[in-house]
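The form predicted alone is given below as one chain in C-alpha cells.
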Amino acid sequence: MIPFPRLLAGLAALVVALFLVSLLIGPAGISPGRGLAALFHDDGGPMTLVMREIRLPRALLGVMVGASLGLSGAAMQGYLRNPLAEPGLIGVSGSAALGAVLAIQTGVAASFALALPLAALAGAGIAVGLLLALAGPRGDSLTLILAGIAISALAGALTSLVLNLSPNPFAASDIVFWMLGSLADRSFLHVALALPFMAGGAALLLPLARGLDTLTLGEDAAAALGTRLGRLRLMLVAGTAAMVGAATAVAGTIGFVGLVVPHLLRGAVGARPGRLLAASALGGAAMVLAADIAVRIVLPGRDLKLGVLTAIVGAPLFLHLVYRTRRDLE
C-alpha cells in the first residue's frame, strides 16, 4: 500500500500536468511555449482570447466536474458500503438532466447564457427535497437507495417523454447532444455558477471520513462510536446533490467516472473509506482531464463527446475490476 501523503502528492501531480496538457491542446495550433505566454500576458490578441476565454475555463470545468464526481461517488460509496453506488444513485443527475431538457425544449435554454445549467440546478434542487421527503429523517440506506431510483426512474421516464413528444428535430437533436455531456464552449459564467456548488458540496462531504470509516463497522457499532448518522446522511445528501447537480448542468451526463475511479484507488487506501474521499476527487479530476484531452485528440473534427468516451473507456475498466474482485474471492 502507497503511503497515503505519497499518493496524494502522485495524484495531485498528475492533475496539474494534465491540466497544462489540456491548456495546450486544440485546434487553434499555438505551441506551448506561446500560448503559456499568451495566458499570463495579454497581447491583445486571439491567442489571449483562445487561451484565457476558452481552454482555460474548459481546463477548470475538467478538474472541478471530475473532482465533483469522484468525491461523490467515493462518499456514496462509503456510506452504502456497496462498490456498486454512484453518485447518480440518489437521482440528482437524472432530475438535473430533465431540467436541463426542459430548458432546451420550451425554449428557455436560448433566452440567456445560464438557462441551461440554472434550469438543471433547480431540477436537482427539486430532487433533494423530493429524495428527503420520501426516505424521512429517520430513514436508513435501503430506504435511501429505493427513493433515489424511484426518483432517477421517473426523470428518465419525463426526459424520454419530452423527446418522445417533442415537435422540434432541432430542440430533440440539442437535447440528445447536451446528454451525451462535454466541456465544450464553456466559459467563465459555468465555473462562476458551479464554483460555489461544488466547494459547498466538497465542504459538506469531506468532513464525513471519520464516519464512513466507523460504517465499515455496521451503523450499531458507528452510533456507539459517537457517528450521528442521520446528520451523515443529510450531509452525505446534500453535499452530493450539490457536487452532482453542478456537474450536470455545466457539462451535461457523465457517467463511469464516480463509480470506476473509487474502485481503482480502493486498493491503494487501504480500503478506507475516509481516506478513499479525497483520493476520489483527485483521481476523478485527473481522469475527466485525460478523457478531455483524449477527445481532442482521437477525432478532433467530429466533436466526440465527452461522456460517450468516458462510458466507452469506464465500462470495459469497471467490468475488468469485477473479474479481477471476483477472481481474488476464489
Contents of the next structure:
Amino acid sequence: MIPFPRLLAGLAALVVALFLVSLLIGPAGISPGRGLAALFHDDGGPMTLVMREIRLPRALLGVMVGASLGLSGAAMQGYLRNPLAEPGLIGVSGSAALGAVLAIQTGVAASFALALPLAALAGAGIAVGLLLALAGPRGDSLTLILAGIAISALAGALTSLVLNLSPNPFAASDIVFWMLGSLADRSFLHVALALPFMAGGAALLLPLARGLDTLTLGEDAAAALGTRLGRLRLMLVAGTAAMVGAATAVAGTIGFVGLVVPHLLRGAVGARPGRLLAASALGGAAMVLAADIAVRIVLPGRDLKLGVLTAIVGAPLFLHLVYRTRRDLE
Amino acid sequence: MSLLTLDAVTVLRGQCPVVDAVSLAIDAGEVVGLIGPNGAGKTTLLRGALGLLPHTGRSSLSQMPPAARARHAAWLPQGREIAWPVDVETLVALGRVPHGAGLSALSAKDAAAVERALARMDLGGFRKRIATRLSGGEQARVLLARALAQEAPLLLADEPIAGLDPGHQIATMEVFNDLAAEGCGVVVSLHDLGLAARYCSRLVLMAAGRVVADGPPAEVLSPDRLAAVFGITAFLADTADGLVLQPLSRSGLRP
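Write the structure block of the form predicted in complex with its partner chain for the protein whose form predicted alone appears above.
Every component of the complex follows; first up is the chain already shown.
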C-alpha cells in the first residue's frame, strides 16, 4: 500500500497536470506556450481574454465541482457504512435541479447572470431543511436515507411536471440540456458564487475523518469512543448540501463521480473512511477535469455534455467494481 | 476507588422499564460478571450506564463529557460490526482515537498500546490480515483488542466470549483478571455460568430489569436462585480449583 501522504501528493500532482491540460484545450487553438504567457501577462488582446475569462474559470470549476462530489460521496459512504451511497442520496442534487428548472421555465434565469444558480441553491436549501425536519434530531442513518429518497422522488416528479406542462419547447429543451450537466461557458461569477459554499462544505466535512473512522465499529461503539453522532450527522448533511448544492447550481447534475471515486480509491487508503475523504476530494477533481477534457477532444464542436460522459464512463466502471467485489466475496 | 456508580438507573422502552432502578458501584480490581436470562436487561443496563440510552437516575459515566468518558471507560458492544475491510492493526488502533490518534501515523505511545492489546489477545500474527475476512471468533478477539487498546480504567464488555473456542474463552477471562490485577475494573456480561463462577470476583444477577443478587459467585449462584431465575438445576462443587458449576437440566420451577 502507498503511504498516505505520498498518495495525496500523487493525486494532487495529477490534479495540477490535468488542470494545466484543461487550460490548454479549446476551440480557439492557442498554442500551450502562448496560452500560458497570455494567462500571466495581459496582452490586451483576445488571447488573454480567452485564457482568463473562459478557460481559467472552466478549469477551476472542474476542480471545485469534482472535489465537492468526491468528498461528499466519500463522507456519505463513510457515514452510512455503505459503498453504494452517493451524495445525491439526501435529495439535494434533485432539489437543486428543480430550482434551476423552475428558473429556466419562468424566465427568471434570463433576468440576471446568477439567477439560475441562485435558484438551484435555494432548491438545495429547502431540501436540507425538509430533510432535517423529516429525519429529526435523534434519527438514525436509516431515517436519513428514507427521508432523502422521498425528497429526491418528489423533486424528480416536480421537475417532470414542469417539463410536462412547459408551453415553450425552447424552454423545455434548455431544461433538458441544462440537466445533462456541463462546465462550458461558465464565468468567474460562477466560481465566486460556488466557492464560499464549497469551501464551507469542505470545512464541515474534512474534520469528520476521525468520527467516520470510529463508525467502522458501528454507531454504539463510535459513540462510546467519544464521537458525537448527532453533531456528526448535522455537519455531514450541511456540508454535503452546501457542496453538492453549489456543484449542481453551477454545473447541472453530474452523476457517478461521487459514487465511483471513493470506490476506486478505497483500496489505496486501506479502506479507512477518514483517509478516504481527502483522497476522494482530489480524485473527484481529477476525474471531472479529465472528463471535461475528454468532452472537448472526443466530439469537438458538438458540445458533448459532461454529465453524459461521466455516466457513460462511470456506469461500466461501476459494473466492473461490482464484479470485482462479488469475486472477492466468493 | 469507585470507577462507576449507578444510582437508581432506570431505562424505559415505551412505558415499560427494561432496567428498573438499578444501583451499583464498580471498584478498581474487580471482575464483575453480569449474568441473567435473555431479556433481563444486561445490555440495556450497560448502554444506559454509558449514556448511550436516555435514562433516569444517576450514572457517573453518562455525566461525563463524551471525550472524557471515552478515556475513562471502554465499551465492547455485543453486535460485532466491522463495516470496512481494514486490517487488524488499523481496527485495533481505533481504540486510540480518544487519546488523539487520527489520520496520520500512530505516535509511539499509541503504537505501544496497540502492540500490548494485540499481544494480550494473542493476535500478533494477524496484524496485517483484513479484519472482515477473519472468522467470527477471530473478529470477536480483534474487537476486544480494540477495546483493550483504549487502556481505560474501566472496561464494559457485552458477551465478549460468546462464540470463542474454550481455550480463547479461558484466555479472555484471564486477560480480564490480569487487567483487574493491574488496577482496572471490568464488567463483563456472559451466559457461561461455569466461567462466570470461576473467573469473576463478583457476580451481579439480573432478572426482569432488576438486580436480584450481588456478591461473590458462591453466594449468588445458589441452587434456589438458579431455579428461580434461570429455571435450571446445576451441579455445584467447591473444589481445589475453585467453584465448579455445570448446568444439568431444566427445573420444574420455570421463571
